[in-house]
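Next comes just one chain, in structure tokens: the form predicted on its own.
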Amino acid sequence: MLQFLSVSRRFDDGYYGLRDVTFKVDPGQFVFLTGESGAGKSTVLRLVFRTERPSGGTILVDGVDTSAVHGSSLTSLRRSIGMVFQDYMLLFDRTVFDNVALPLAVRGVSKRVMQEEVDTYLERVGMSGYQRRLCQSLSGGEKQRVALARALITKPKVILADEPTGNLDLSNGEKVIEVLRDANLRGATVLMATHDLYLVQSTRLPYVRLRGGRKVEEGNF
């Protein structure tokens, strides 16, 4: 489903965010991308989502070389991916409903279906009854779960999550992992970035560890 083949990412100032990184995430897998801050985790996710492009190597998503997609093909690629951003990327002056419904509104989904789907996914993340709340009034854990519902509502093939538990307490962090595991069991391929090695060890799921932009380890605990 996701494959990095000798991928490097060199920035304009000469700094390498990634150097010669190779790994694979099979369809239906849940894989952690771990390492300290600055290891290159967020760079990997941005490359998959094609908000950045590699300086070298090849990235395949469902067999498609992401460097070769443009225009409508790039839009289709991004629509197949649910992205959970580290800083939520919510419209804080809009309601929870508006934020979660946004990907469906862009696709021209009817209001009836939109309402049903938003209700379903807010219930799935434990946020039923929050539809009319403004996002700026929510706690950090609530914002993260709204962002998660928005990422899941299109039933993406791939879910990318960038430190989704990093700023949360234990209870909210466990809820986020539970929701991601549920999406994985429903068929989504999940790649989750985290610096929390204890979380990776406790779940015993596959992982890829980065350090200084290089892959230094992969496997299972």
Ligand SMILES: Nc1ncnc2c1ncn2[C@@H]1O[C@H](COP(=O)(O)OP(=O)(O)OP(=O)(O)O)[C@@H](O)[C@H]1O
The other form holds:
Amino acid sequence: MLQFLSVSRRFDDGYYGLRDVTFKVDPGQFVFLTGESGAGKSTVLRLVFRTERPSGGTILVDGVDTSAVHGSSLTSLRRSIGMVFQDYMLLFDRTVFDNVALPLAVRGVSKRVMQEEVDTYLERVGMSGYQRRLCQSLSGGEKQRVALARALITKPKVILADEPTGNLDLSNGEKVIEVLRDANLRGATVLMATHDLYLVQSTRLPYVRLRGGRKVEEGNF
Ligand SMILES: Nc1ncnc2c1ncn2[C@@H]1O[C@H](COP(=O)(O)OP(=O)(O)OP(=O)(O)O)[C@@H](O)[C@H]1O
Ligand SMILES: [Mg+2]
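Could the form predicted in complex with the ligand be shown next, to go alongside the form predicted on its own?
Complete assembly follows, chain above in first position.
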């Protein structure tokens, strides 16, 4: 479903955020992308979502070379992916409802269905009752769960989650993993970035480990 073939990412200042990284995530797999701060995890996710482009190598999403994707195909590519950004990327002056409903609103979904789906997904992430709250008034962990609900509400076939448990206590972190596992069992392919090796070990799911922009290890615990 996702394939990186000798992918490098050199930034404008000459620094390599990724070097010669090759790995794949099969359809229906749940894979962790792990490594310390600065290892290149967010860079990998941004390259898949095509908010960044590689300076070398090839990235395939569902067999399609993303370097060849432009215009309306790029919109479709992004719509097939549920992205949970490390910094949430919420509209802070809008309500929780508006944020979570946004992906459905741009697809022209009716108000009634929108309300039902927002209810379902906010409940799934433990945020029922927050619909009328402004995003700017939420705590970090609450924002993170709103961002997760927004990413899942379109039932995307690929989910990219960047440190979605980063600001959460243990029990809410476990809940987020459960929600992602549930989406995975319903057919979504999941790539989740986390620096939390304990989490990776305890779930025993496949992982790819980066250090200094290079892949240093991959496998299963
Ligand atoms: N636009 C940029 N210009 C220059 N360097 C960058 C840029 N974006 C990222 N980097 C560098 O690339 C490296 C990888 O960054 P990335 O954000 O992918 O790390 P990460 O593994 O997600 O870290 P964290 O766990 O802290 O989120 C870092 O050293 C970072 O400073
Ligand atoms: Mg990061």
